[in-house]
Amino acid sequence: MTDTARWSEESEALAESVMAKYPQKRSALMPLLYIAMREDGYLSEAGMRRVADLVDLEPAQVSSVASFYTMYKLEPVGKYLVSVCTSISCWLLGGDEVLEAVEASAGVPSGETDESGVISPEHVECIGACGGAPAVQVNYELIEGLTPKKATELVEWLNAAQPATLNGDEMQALFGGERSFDWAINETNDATGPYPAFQPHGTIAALDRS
């Protein structure tokens, strides 16, 4: 198998060190999708090559991974990910409501991304909310209780303020309502993209808030 362009230096000691906990290279393809992903802001087919030659699979192997699981985006998306879930509960509570208010604040709908590339609204299957029903997910920082005027404010929060990083406790403060329980611990670690926010695949930003 013949090797492809390298990755960025950090990315590549990520993938280094998430290979490593694993007996098998073959193990980590997972991990390894979602550095991709950080590193080209979506899995790319060069992205998926470079998986492929790290973990001695062939690519077609790595593709039929990464296009079963839909948070592993094949196509470019928005800075801001925005995820509504549509599952029964939050349909029961007007999730669908509070998708309709994302799509018509972004000025497109679900599965597309806005003209300036800010925002890519999406539904989605129950993201484990169900008690904070509406919920909603911001590249995967979780908000409970929307309602649809705020999920207007959130999307024009985003396209306004435009933030380098997104933090869950402090989105949840502005536009969420009732959640499913009080975390018992703050979060301090922000995401940094429109990918889950892993420490281990570099997708975080621990910012100091004291």
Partner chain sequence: MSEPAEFVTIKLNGEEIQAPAGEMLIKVAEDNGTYIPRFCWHPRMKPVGLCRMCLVEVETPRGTALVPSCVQPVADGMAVETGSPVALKAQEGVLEFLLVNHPLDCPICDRGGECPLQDQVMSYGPGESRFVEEKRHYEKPVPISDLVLLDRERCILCARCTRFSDEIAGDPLIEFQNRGNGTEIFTFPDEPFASYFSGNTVQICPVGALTAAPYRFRARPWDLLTIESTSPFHTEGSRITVHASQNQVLRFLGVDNGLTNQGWLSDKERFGFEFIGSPDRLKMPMIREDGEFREASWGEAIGLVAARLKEIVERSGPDAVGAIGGAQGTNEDAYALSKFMRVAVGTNNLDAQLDDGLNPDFLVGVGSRARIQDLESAKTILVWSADLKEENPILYLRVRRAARELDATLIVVHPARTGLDDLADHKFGYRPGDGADLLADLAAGTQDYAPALDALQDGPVVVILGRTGLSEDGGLAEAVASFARDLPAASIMPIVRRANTFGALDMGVAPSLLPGRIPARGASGAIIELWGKVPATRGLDTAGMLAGLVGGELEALIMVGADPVRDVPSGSKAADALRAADFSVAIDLFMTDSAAMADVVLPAEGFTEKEGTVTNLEGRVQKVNRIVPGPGQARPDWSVLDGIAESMGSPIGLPSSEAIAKEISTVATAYEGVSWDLLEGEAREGAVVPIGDVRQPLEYIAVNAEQPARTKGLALHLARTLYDDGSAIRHSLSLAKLAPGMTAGLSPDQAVDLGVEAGDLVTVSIGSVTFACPVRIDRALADKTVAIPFNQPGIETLDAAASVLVKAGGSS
Second form
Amino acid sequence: MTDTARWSEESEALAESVMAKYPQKRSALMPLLYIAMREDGYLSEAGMRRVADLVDLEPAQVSSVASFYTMYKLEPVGKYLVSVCTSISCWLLGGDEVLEAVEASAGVPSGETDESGVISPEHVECIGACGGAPAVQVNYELIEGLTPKKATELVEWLNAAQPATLNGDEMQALFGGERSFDWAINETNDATGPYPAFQPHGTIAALDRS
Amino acid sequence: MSEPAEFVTIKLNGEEIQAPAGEMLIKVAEDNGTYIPRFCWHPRMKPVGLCRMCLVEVETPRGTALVPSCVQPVADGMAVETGSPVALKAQEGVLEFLLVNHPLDCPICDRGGECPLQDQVMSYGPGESRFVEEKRHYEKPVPISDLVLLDRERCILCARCTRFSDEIAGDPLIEFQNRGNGTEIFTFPDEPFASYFSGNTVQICPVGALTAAPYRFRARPWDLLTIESTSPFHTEGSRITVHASQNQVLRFLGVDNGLTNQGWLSDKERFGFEFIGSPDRLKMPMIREDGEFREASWGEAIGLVAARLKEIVERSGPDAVGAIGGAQGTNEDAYALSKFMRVAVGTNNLDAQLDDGLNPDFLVGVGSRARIQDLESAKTILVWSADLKEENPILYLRVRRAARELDATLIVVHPARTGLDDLADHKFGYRPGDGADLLADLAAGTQDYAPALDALQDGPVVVILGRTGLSEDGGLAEAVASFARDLPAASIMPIVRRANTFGALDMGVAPSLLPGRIPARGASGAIIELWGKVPATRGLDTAGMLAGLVGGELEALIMVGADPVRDVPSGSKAADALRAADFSVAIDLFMTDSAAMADVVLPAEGFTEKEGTVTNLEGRVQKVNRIVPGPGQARPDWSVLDGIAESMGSPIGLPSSEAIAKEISTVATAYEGVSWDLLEGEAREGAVVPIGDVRQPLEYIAVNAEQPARTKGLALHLARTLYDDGSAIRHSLSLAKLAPGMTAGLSPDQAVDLGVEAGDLVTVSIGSVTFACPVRIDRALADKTVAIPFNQPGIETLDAAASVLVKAGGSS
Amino acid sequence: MTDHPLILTARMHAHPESSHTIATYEATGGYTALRTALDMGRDAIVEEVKAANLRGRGGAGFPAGVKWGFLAPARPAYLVVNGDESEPGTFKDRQLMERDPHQLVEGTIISSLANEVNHAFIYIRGEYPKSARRVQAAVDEAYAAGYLGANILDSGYDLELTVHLGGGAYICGEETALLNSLEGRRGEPRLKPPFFPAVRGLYMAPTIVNNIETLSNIPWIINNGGNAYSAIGPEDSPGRRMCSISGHVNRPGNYEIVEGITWRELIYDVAGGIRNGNELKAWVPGGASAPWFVPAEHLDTEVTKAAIDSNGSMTGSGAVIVMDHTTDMVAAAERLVRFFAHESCGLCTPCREGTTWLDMILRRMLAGHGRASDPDVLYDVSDNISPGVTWPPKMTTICPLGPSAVSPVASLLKHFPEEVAAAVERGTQVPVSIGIRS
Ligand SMILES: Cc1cc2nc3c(=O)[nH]c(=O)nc-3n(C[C@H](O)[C@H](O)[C@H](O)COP(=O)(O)O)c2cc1C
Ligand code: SF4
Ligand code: SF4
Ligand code: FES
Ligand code: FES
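Output the structure of the form predicted together with its partner chain; the preceding block shows the form predicted on its own.
In what comes next, the whole complex appears, and the chain from above leads the way.
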């Protein structure tokens, strides 16, 4: 294996701890890809090379795995990935119209990123919020029960406020409607980029364990 | 590991047949004359059942089920319909699905005419397409390496190429990317499919998605003439077919000889065919006159050679003449050289190895010889040799298979990183020169070595041994052999790398041996009856001959397919020797660096241009065949040597290659009964000439002799790479550019000591040769060692015995 | 509905603010089942689960206790909890993970104990970071409380529990694809045979894969006994199950139901009926893979596994998607087919090529370019993926995903031929091709 550029010390330490959680280190491949995304904002070639190095694979094997899944973005995406569900239940209740509204206010079609690199709209398959259709995620933080109008406001808010971290409950309160079920208490987290905020992979600082 | 097969009875299309339990249905059907269409299944790879082309109907307790026959083991009482309406509908359906996105460009496809997909469509396929939507589009063929192009539109995603690269070759550089309908085969950006075995994927691709740059669009299959032959590139003796059109060799394909290459070829042997048609081939005899070569007739050239040799023999005795080479031709050529030197000249000064091999007596005479096939049942394998991936790539694949698929314990001993390290259960490195110490530790089972020694007690054990590098004394391999001999159920495979070396040694192209592995000293029997008296004293080996030329004891040198200036591990000494020679003649395909220094150069016919036999590293004799004429006036070596002997007035009486073959089988006892008829008839997989058998007159007992004192300063690990500046590669345009070039391999600590990192330039001095090259970090190297690849383009050949110095910096 | 107590959602209804915390969980009887189970030992736990006749809630409905009985004897063995919930219409596991993660963790520990597992995994789909956070927090709390790790509650039993986040791929819900994914590979299903998880699963070791909801039932079963569980609802599919209802109903959501009510009761009473008083047109009774039901034939049939099966569909993931009379059924079918085409792993030919082809035809019809031959081609392409287009489906594919795409097409052709004909009618009959790769 060639020597690849190391990540930040924090990410390298995380990578070590993640690998230790599995009986075989290749199993850590997917979590490591998230760490790579956190490093670069997307899954870069350098990131995949580093992962390959860590788990003793060829880079082609890593990209083979990464490109299989939809959440590893192999191209740079905006600060906010706005994922609009257009699967059956959301479609029945206007998911396509919500997508149109998001695309219109972002000014770019699904799959692209606006000029200022803030919003990347995408349409996705079911995100498990069908009872609160139509549903949207921003950096994988959920908002249920949107309307095209609320979706437009959401994008405008993201553009204007550009929060460093996102909170699903806050966005739900501002733009959401009917939910699939009561989410219970609000909790702090920091969804900081277009990857899921999940602590073992290094994406959130701490959980409120109240 | 094959246990005695248990047989089951199944009903195949209504007929009861017997089949080995557990065998896949697709294979059983084929063995019984029913061909089930398939794309992903390949007999040499694990079945994956993904193309779904091979669906058949099988009766189950819950009614009939469609099952993929490539992953369905046969079981007693199973009833199978391969052509029922339901099965046929499914097969046609799959075929239609495959065609949905397949371009209709058969007329311009390399595979057109020999494409399994095309064939299937002809015999099963739907007529008109119902698919009116738009097909998948990709950029048309993109090079994924220097040798291979990929057309993703044609790919049917059978995963043969990816499985081969990963499982068999160990180079997972092409993989499925994306998913679903967007799935494609591809490499990682800037990481080309640089595998020594990449050409195999072209051969097994069932469509024209993977094509070989060296033969794209050259010919249509129906224009090709084909013969079966044996690859001349590695000592494993891969079975191949040679394809030619209009007197041009266009490609080699691997043939599945289950006992040797199992269908695979290295890219060197697959694409090395290019040298045959090189415009640089010698076409006319050449004579040096006033320092310049001029063309001459065969009569003149042979007359001159005969006269000069005769003159020297008469003046200084037969031992003033020597010959090196003979390992690049056929056994028949080698026999002619052997007989020529003994009978026409009268000396034992001949050597097929170029100072880079092992003691010939050891190579042909050591007992308990392993065959390649023994790797299939080996429990433990010890590889203490050159990096097999670089020098014996087919053996490399077989060892990989044994370790990976057959769960053999693999122990690798080598001073640097080798291709097998990743699969090895135990890897031991050492500083070149310290091998004997390591052997002592291993034999004693001291701490680190105890598990490996334990594994070696678990037979059957196969021990592959050879020189790990050119700077290593050949005696170490013999010492390892003497250790291995005492292991339980161990067999030994001493190896060298150059083409037909084993055949040449068997023909007596060695200072100590006569044909049939008969020691020259005290020889008797049929060979003496035919040849008459032969010189009894051991002759000079290559190093001795080169030294002899400089010292004046030797005056004339005959080079037969040998280029000592590039090939011996001290090329500058070889050049000095040639300069000092009173007379030298080269019989060769090309004007090599050495031939260019000779007095007479004679054009030889090469591989595919002549018929004969070759012998591989396990003693397997196989046929090579002719399909194209040689260029110009080129002649086979044996005929040239026969002509010279005739002209010298000491005829050796060799009228044809076939006549020589007959003579070999009468005088070389070990080759008794090995006739061309046999090799073309029942022994298509080759006939193994027994080693260590009663007919084997020589039994060489290896000993653990004292090794030369170790180096004090920096130790040199000088090792070959698959691609180098050898003459076949130099003249195979596709391969010539693949030689890795000079690098200096250093251990991480050594690099730190020198203050350099990977890629930095260092200046290396080896004896009188100094050059600058980039640093390569090799974690497997010992400190105080530098690893240098041998025979790279643009660099003089290096003296393995010279002292070496490395310092940071330099300009290239 | 019934007077049986809630099993899965009782705590979250009673303690909406804190049901996910260990304090509330313990205060409401949490982790007592674990203590009981540690005393019972392996075989007794398996017996209770067998007695409960707890069917898997991931889709196939296989009894969990029976599955556990098949675990091959080699060790190590692994338990993998399937939280990849991605089938359109399904959102029940998310609620169980976010609102009562300790119930899941306790169920997982007991199930691991029953199967001699020392390392278990909870595989959660990547789009559920909140579920993953809540489950991870619960796992951390359980470690801290001594319910996980070495020597659990001084019993000598050790268990590591790793929460694994997916990367976005529905096919990873298929158990063997999930194992590949967990090994750091592409989420491609393995061949069964020979790779049955119970024999050759994770790292080729014996492995149990169970759904989130399935294992969330385990604490209750241990606390109340298998017989108490099997006494609830129909004999063949007892207990309570989560039913995700979505689409054109007034009260979408997850409902913890007992089987035996009719579809009319479920849709009109439980889910509040159709929005705006509209007419019910069709519904998907068990996740996107299930053949559709229509009111004329099915409204008064029972919501039981047996009845649904015999009526030619399946309970599947328990998701019910309701469509009213305004729905364009060709478009609805296309939405469903599009999903499977997008989620096909691409490994086997009929699914990789066939699902996309079906989707292309439907899209072309919707774009006004239907052809007279389209219904036949739709049927025959379906037939080449799922021979006979029967139920339960036969398949030319490796896994059931390919045939899943056939369900909506077959349902469309069967129940709404006139809508198909109308779409063809709208067609211009001019051969066109439209690229639809996205
Ligand atoms: C295409 C496909 C998708 C599936 N998706 C899920 C899923 O998201 N969650 C799940 O629990 N089971 C899913 N399954 C079923 C699993 O393969 C497996 O049967 C189940 O996890 C076993 O758990 P259970 O016995 O507890 O139901 C899926 C199956 C298929 C064929
Ligand atoms: S390139 Fe050829 S061998 Fe490789 S997957 Fe495609 S069709 Fe198969
Ligand atoms: S049916 Fe589809 S998802 Fe399943 S293995 Fe085949 S291609 Fe993959
Ligand atoms: S269909 Fe949109 S979240 Fe399920
Ligand atoms: S040959 Fe059997 S599935 Fe491909």
